[in-house]
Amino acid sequence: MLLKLAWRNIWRNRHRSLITMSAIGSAVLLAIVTVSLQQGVFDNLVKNLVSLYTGYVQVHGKGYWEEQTLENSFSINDTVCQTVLQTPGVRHITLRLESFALASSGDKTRGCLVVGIDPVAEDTITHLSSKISAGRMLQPTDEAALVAQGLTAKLGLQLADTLVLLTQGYFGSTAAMKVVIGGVLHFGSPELNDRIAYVPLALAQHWLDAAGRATSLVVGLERAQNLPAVAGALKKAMPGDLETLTWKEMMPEITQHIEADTAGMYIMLGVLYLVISFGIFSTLLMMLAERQREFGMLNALGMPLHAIARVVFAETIFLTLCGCLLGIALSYPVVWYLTRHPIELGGDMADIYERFGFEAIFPAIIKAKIFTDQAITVLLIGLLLAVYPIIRVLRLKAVEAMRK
């Protein structure tokens, strides 16, 4: 009976209730879309800069990440590879031999990163074949290269042209190699798109005079959520001359960017919820001011103050809950659309993002937790604000209230 009474009381002043619900719904809508966009952008960033190159976990020779030279490479050990592969949560592994080199064609030269890979194993982790815009995927015995689109453009090269690579080998001697461009890659990250080339691992080892050596062992996970457990297990299992690093440890600037941006978003959401709190509270104040006589008469007729307080509490929850449901109903199609049609930046803004190595698109992401978190937050605000009218009702004096 009390719930039915509370529901009917809401619609006694239809316009005020609808305005309050609309304000709450708009706040929930804005909060959900903001969080969905932010997490979508971060997931896209991690996908481009982590999944497509560094992987979630890497095993290196001690000190390699601080000084990325061939001297800090390690000898490929089948026991180590099997230990990593058998760690719970690990799906695939791949070995790489990386070296910075000078790429040239005619009178044009550019610095680049040359990565020796096992094409089959590499594709299982980074899905490299999906980034080929021209040509074909490498085979382990090929004497060819996959070259990023931006690098080929700067060198004026095309598919099937010859690329010259020059660097220093493992023993300090000059290492020079000519390879045919067997495929052209396109990455979402401008940083990768302008400076990377892949060759088969055996060819890279021969070119660099580093037979049986690798600079990194990249680990592919069954699920991204397994990262802490896998990293902890590998750090304990690896011998002393090898180190295990997660992508957060290898790229702390990305983690710092995510943390700073998340903090800014929480500040904005806090201001938004503060505004909505004032909206809900003003509705409660007007309701109390208009219904003092009504509450006094109900109490005089025998309705206990705690029953009146429960009705007022239920009214607040109904208002807040209806606003939350309205916000969720409005936000889902918006978020769904943004997942299918990400916001694409253009002009100077796109150039700024690409200069910092970020893809200039804003995709959203659909997660049930995002919707429920915002709704629960607003409901908690409603519960907190409902304390004031409850206290006022419990302190009510029937005679004084009826005189008002």
Given for the second form:
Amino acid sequence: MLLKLAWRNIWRNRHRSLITMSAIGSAVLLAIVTVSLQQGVFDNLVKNLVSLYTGYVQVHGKGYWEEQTLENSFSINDTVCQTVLQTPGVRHITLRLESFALASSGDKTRGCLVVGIDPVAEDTITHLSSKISAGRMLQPTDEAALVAQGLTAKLGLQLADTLVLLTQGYFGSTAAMKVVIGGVLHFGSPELNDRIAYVPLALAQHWLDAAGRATSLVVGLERAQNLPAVAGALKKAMPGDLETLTWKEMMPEITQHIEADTAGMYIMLGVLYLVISFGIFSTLLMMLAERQREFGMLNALGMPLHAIARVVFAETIFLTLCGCLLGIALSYPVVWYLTRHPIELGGDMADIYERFGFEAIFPAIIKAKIFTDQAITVLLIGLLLAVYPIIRVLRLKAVEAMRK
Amino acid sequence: MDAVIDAHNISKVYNPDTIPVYAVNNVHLHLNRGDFAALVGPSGSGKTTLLNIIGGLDIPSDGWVEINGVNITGLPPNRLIDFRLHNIGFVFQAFNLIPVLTARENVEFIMLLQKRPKKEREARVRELLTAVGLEDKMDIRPAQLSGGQQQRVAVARALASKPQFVLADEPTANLDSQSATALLDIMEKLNREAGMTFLFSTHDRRVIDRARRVSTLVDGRVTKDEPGTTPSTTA
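Switching conditions: you have the form predicted on its own, so give me the form predicted in complex with its partner chain.
Let's see the whole complex now, leading with the same chain.
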């Protein structure tokens, strides 16, 4: 009966309750869409920069990540490769031999990163073939390169043109080679799109005079959530001359950006919820003021104050819960739409994003946790706001209340 | 006779430390089971204050109240609420019913607080609403009932808890003549047939004419009693 009473009391002033619920619903809608968009952007960032290039975990020669030179490369060892592959949560591995080089064509020269890869293994982790906009995927024995679109444009090259690569080999001698552009790659990340070229691993080892060597062993995971467990296991299992780094350790600036942006978003949501809290609170105060006589009458009849307080508490919870459910119901289709039709940024904003190496799009993500987190937050606000009316009810004096 | 209410030396003083104002001044009141009594007097004479004290809603500055031999003045607040729930029925002048509950639910509400079994509640609700002539209005909310009908539901609710007596504070004040008469007929019938004790606070002539005991209050003192009442003031 108390719950029935509370539920009906909400609808005594239908307009006021609906306005309050709408305000709560709007806040929840805004919060869910904001968080979904932000997490979607971060997931996209991770997908672009992590999944597409670094992988979730890499094994290097000790000190390679600090000083990325061939001197810090390591000798490819089957035992190490097998140990990594057999670690629970690991799906694929691939070896890379990376070197910064000058890419040249005619009178144009650009700095670039040349990556020697096992085309088949690389494709299982980074799905490189899906980024080919012209030409075909490399074969292990090819003497050709896959070159990023931005780099080909800067060098004025096209598919099947010849590219000259110049750098220093493993033993310090000059290493130069000519390769045909077998395929052109398009990356969402401008950072990759403007400066990367892939060649088969054997060709890179030959070019750099680094037979049997690699600079990194990239680990593909069964699920991204496996990252902490896999990284922990590999850190323990790898010999002392190798180091294991997660993408977060390799690119701390990305983690910092995510953390800073998340903190900023939570501050904004905090302000939003503060404003909504005042709305809910004013409704509760009005309800409390209007019903003093009624509370007094109920107490006079023999209803204990704690029972009246329970009714008031239930009303607050119903009010916030309804607003919350309204917000979730409204936000789901919006988020669903945004997952399929990401917001595309334009103008200066797009430039800023691209400068940081992000795709200039805002895709949303649907995660149950985003919805439940907002529901819990609003309910906690409701619980907190209910404290004051409850205290007022518990201090009520029937005679004084009925005189009001 | 069997005493239901025994109010001893009741005083209620406001501003005792500055300029004391006596709302009730040294009043004795003794009510027997089956009485149909009225406290009368002009506005501000202390009727409602005395009624509130007898009903355990207010605490006297002096004196004490016994209901069926239980001194309720000394009861702690929670026990007092429970005592009211099981022993006293109230009918107020206005804002009497819970607006979001139907007539049936309003009457049943008290019995729910008493944790009575469902079957008993349903039977008693029907019996009481029939007794007040509202058996066809059970599922209607107060806003759809007339003032007189609302007060009849309030009477049914007051009796739902099977109280020792009913306190009615100006029950006819907001009613037209016909509704007031109908309400008084019902209460008089309940008094006569079921032996329910009623104590009214009123200045309505229609109530005074029907009361079998009338105590007149002026400036917080009982100045007059109709025959059959216990002597009421020592001042």
